[in-house]
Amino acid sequence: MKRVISVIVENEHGVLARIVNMFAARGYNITSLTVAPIPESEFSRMTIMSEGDPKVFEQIVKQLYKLIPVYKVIESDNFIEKEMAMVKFNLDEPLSDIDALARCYNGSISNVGEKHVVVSVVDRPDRIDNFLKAVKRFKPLEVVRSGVSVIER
């Protein structure tokens, strides 16, 4: 079962390494990880997606609170989740079809170059999975995913 944890940490040197090492030392896999400073504060927000049963997540939360730079751990089922994906295609693919598909997933064509077009979409992670399955028929050249960002409702 996938779960998301939002962790507020002091924005200082080595915090990311300590948290990632905690996951690695206990054998917890990180499915997705995003980190960014919280504006006008000395904190950063880490959004960590992992898999496991509820007891595993309980252990993860307890271990996170033991780390000194951790200020707050938010584990909730009431998050709004968004992820971004960028996909590169050759220009000879049907751009109107690709654009129409991207718009269904809150996306659009982001860049058109001499040889390639890049489409970006922002949606829930499960919908990003569906978008990536749907665009396979257009032979994407490259796919980049951002990782999940969350905010409580």
Contents of the next structure:
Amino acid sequence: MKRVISVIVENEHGVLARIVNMFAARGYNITSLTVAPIPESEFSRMTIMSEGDPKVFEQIVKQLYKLIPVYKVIESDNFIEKEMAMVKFNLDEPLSDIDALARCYNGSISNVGEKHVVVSVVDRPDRIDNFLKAVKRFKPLEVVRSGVSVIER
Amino acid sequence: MKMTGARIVIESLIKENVEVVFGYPGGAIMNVYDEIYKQDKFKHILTKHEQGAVHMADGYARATGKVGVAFVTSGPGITNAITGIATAYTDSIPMVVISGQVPTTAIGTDAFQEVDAVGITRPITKHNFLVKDVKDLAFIIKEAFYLAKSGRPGPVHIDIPKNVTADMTEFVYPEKIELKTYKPNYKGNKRAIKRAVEAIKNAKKPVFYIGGGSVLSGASNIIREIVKTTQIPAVETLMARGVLRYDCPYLLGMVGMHGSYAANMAMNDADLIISLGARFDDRVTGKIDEFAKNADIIHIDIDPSQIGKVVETKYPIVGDVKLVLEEMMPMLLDGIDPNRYEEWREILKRYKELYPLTYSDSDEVIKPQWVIQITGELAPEDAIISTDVGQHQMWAAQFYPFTYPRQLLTSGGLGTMGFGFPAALGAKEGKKDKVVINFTGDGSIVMNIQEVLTGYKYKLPVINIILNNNYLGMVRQWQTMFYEDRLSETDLSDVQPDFIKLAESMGGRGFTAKTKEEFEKAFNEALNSNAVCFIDVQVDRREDVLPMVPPNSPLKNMLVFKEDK
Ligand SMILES: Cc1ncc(C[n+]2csc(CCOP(=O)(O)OP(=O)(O)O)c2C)c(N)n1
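The form predicted on its own done, now the form predicted in complex with the partner chain:
Complete assembly follows, chain above in first position.
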């Protein structure tokens, strides 16, 4: 089962390693991980997407709480979830089709260079999956996904 | 006043009332050692190996309840300390380990004697720090001591680069510490406590399951009182031996793989298990699916992550065992009827009579269990007992008459061979007026035998009783039971040290005992010898630790006699 949690941590040396170790030590995979400082505070927010058995996950949450720099672990199924993806295409692909598709996924063409065009979209991870499927026919050269960020409603 | 980082380390330890530091110097921590030289407020004990230093700090902490402190240098110093730190971590022992590190400018360059020390200790410490700026040093030390002893205790590691110990700053030691992210919950939730008390009152077959957390929280007295007034039967884990006196009529003995039949059946048959700082270790529960099938569980623990980790808990209470029991006590006394559990006690009494903890003694050959028992009779009641790991450890836990908490020092969680002797030395340093005895095996003792020199230098007489079966006995027992007696690499009879010469070469004393008389004589002499002693007792080679729950079997499938297998 897919799970997303947010961990609010003190911004200090080694904290990311501490959190990631906790998952690794329990044989848990991290599907995606995003981290950034929370503005005007000494905390950072990490959003971790993972998959697995609810019992093990409950332990992970308790173990996370045990880590000294962890301030709060937020588990909720009522949140808004967004991810960004950037995709690079050859300039000779049909730009207006690509642009139209990107617009369906809260995106647009971000850059047009001499050889390549870069499109970025921001949407729910499952919709990003769809977008990436849909753009396959334009032969994407490179895909970069950011990992999810969530915020409670 | 401005001072160097090295000096700040010293002044901070003095503020923490540290009496003794166990350690080993080296390049990266030399500035600190230079300051040790200049002061006389606390003692430094130079060990022969960093592992010895950390185990000594650990034994000191277990025996005294204070924080153990160890200093080591960078690189090979801190890596030698790892086993000791992991041992303390698994058993929740309060400890602060300070290591030197290469200068901040050299970190990450594979400099001489550089290792990623905080990376290595991260999974085996409660918390760790790399000090990057001398300005943070005093605060970090304060925080380290606070973390080590508060909440669920544990080892904390501070890694200090050499330049930080040379840099100067104003020394201000914080009075109090307030951490936004760390607030251990000492007081149990009132409603949860009430519900638990009701459950106890309604139970027919309750049992107290006493664990190491009871010792750490100093709950022994209140547990004794509650057990006495409620007359509810109790079992102890290895880590809790001595919380109840060995002769307490409600104590069924140790629980688990080598626990007593009555204790294990009590857990098996109970309708309510009241866990007091115990963690449902697999050595205790046996096969988990079959564990305590008819019991509801009250789980009192300071560490929320322990609760529900292994077994489903109907009554979770997060809090300090002692404080929670203090809250429970008056509610329990109000209207509890000890007669209610009379029938239950009778059943358990019958189990006790049916399969008492016993062994067949012999006059031809010394039985290891006899050695433990006779030592219990010959030693003062408050002697401190440490053990190494193996059969002797289990026999000590089964047969020694433990009278006080903190009387048994043993590596329960990690099972570290080589722990017993240095831990005994640390305990002796902390409790000078006590007799300290280490039960060890011919395998274990040689793992840190160099520390005889430390005992000699600092006048720490401890008695090592080597239950010498010329085997790595515990592994041999498993090979006998589960590998058709294929004794792969466990027979030590071809090369044995001469323990007398070995002890004497390092300023200690050695005795051998091949008969009971020789043992008693040697022990009495050792008691009065004021030296580190080895008593090499030649015991029955093929004795097994029984009873035994085979690994991953339900508790009720205990092998009680040798014929059982
Ligand atoms: C450092 C370490 N290495 C290996 C083991 C595995 N081990 C557990 S008990 C044991 C045998 C111990 O032999 P000995 O000290 O002679 O004690 P005995 O069992 O004979 O009483 C071994 C090797 C361990 N616990 N610790």
